[in-house]
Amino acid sequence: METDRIHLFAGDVYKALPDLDSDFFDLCIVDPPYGASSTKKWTYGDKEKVKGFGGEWKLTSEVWDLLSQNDSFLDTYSWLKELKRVIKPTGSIWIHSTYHNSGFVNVCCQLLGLEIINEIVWYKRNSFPNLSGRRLTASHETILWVHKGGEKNRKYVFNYEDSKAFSNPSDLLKEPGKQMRTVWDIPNNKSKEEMRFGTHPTQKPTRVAERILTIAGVKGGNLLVPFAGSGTEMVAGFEYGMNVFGYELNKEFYELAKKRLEYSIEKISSSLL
C-alpha cells in the first residue's frame, strides 16, 4: 500500500532495513515480536570481531556462546544497529518489551552506544488478572526512549510544553500543566474504531503511540514502524501528521493494518468536506 504519505510494505523487514536510507526518520515506534527469528540469518561467527563484541565486551566465553546462539538477542542486536543508522541525529527510537525481553534490549542498547532517554512504565491499571494463583498479576510494560547517543547527539526532538499540557481523562497521573512522568496511566482496552477490522494479540491501544507522538513526533517528519502489525502506530503517525513507513510480514496483519489506513484516510478526507 502507497500513497503520498503511507508506505506499508508486506515483507520481512531484516531484509528492508539495510536499504534504507541512513539519517532519514524522526521517529521510529518499535513494538517486536518476543522471541522472534526470521528467514534472514544474523550470525557472528568465532573468526568474525563484531565491535562490542568479545574481547571489547570482555564476557566470558561461555556466557558469550550462550548469547551468540540466542535468537531473540540477535534479532534484537541487528534490527537495533540499522535503526540507530537510519534514525536522524534529531530523531529517537521507541521501544516496547516486556520481561521476556526487555533486558536483550537494554544490553543491545547500551552495546550500541544508544543512549537511554528514559524508561517508561505503563501500567495497565486494567490488565489480565493471573489465573493460576501462582505469581503477581502482571500489569506493566517497558518503553525504553533512546536516541543515538553521544555528546554531539543529543539533539533529539522533546515537545516539551506538548507533553507537560497533555491530558488524558483516563490517566489518573498526568495532570494538565504538569511533566509528564515515567510511569503512564492508560487502560489497556481498545475503542470499537480500533477494532472495527479485526485484532492482533498483542495490539496496543491507540492512545499509547498517541503519547509518543506528542513527545516526540515531528508534524511532516518521517515515521518507521518496523513490526507493523495492525497498524496502530502508523495510523496514530499518520492522524498527528507524520509520513509513515511500516513492514508487516505476515499476511492477514497486513490487511488488517491496510484497511484501517484505509479508513483514517477516508476519515481525514471526510472531516475535511
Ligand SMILES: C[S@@+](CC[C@H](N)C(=O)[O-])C[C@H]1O[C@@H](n2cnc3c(N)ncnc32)[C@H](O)[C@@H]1O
Contents of the next structure:
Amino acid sequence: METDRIHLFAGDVYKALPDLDSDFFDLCIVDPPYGASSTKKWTYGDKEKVKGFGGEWKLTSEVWDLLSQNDSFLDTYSWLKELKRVIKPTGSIWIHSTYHNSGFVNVCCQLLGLEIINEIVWYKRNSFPNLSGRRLTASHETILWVHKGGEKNRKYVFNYEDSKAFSNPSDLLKEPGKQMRTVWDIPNNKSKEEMRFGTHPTQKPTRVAERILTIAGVKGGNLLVPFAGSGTEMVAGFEYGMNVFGYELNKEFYELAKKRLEYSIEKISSSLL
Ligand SMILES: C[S@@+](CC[C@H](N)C(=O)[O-])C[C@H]1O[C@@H](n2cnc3c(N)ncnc32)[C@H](O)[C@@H]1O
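Alternative state: the form predicted together with the ligand, after the form predicted alone:
Expanding to the full complex; the earlier chain stays at the top.
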C-alpha cells in the first residue's frame, strides 16, 4: 500500500532494512516478536534446558513468534543495529518487550551504544489471569525509550510540555499538569473501532502508541514501524500527522493493517470536509 504519507510493505523487514536511508526517521516504534510462544521446551543453543518454564496454560503460539534464544538475541541485535543507523540524531526508538525478550533488548542497546532514556512499565490493570496457578499474573510489559546519540549528544525530541499536560481518565497514575511518570496505567482492551476489520493475536491498544507520539512524535516527520502487525502504531502515527512506513511478513496481518489504514484515511478526509 502506497500513498503520499503511508508506505506499508508486505515483506521481511530484515531484508528491507539495509536499503533504507541513514538518518531518515524521526521516530521508530518496535513491537517485535517476543519469543513468548509456547513450545513447552525452552532451550539455550538446543542443548541446555532452562528450568522453570513449564505449565499447562495457553500462551500465544504463533509461528512468527517461535524463536530460539540464540535467534532471538541475534535478530534483536541485527534489527537494532540497523535502526540505530536509520534514526535521526534528533529521533528516538521505542521498543516493546516482556521478560521473554527485555533482557536481550536492554543488552543489545548497551552493546550498540544506544542510550536508554527511560524504561517504561506499561501496567495492564485488566490483564488476563494466570490459568496454571503456578506463577503470578503477568500484568505489565516494558517499553525502552532509546536514542542514538550517546550520553554526550542528547538531541532527541521530547515534547515535554505535551507530556506534562497529557491526561486520560483511565490512567489513575497521571494527573494533568504533573510530569509524566515511567509507569503507565493503560488497560489492555481495544475499542470496537480498533477491531473493526478483525484482530491480531498480539494487537496493542492504540492508546499506547498515541502516548508515545505525544512524548516523541514529530508532526510531518517520518515514523518507522518495522513489525506492523495489524497496523496499530501506523494508524496512530498517521492520525498524529506523521508519514508512516511499515513492514509486515504475514499476508493476513498485512491485509488487516491495510484496511485499518484505509479507514483512517477516510476518517481524516471526512473530518476535513
Ligand atoms: C508483536 S506483533 C505486532 C503487533 C502490532 N503492534 C499490533 O498492534 O498489531 C509482531 C508482528 O511482526 C511480524 N513479523 C515477524 N517477523 C517479521 C519480519 N521479519 N518482517 C516483517 N514482519 C515480521 C509478525 O507477523 C507480527 O504480525
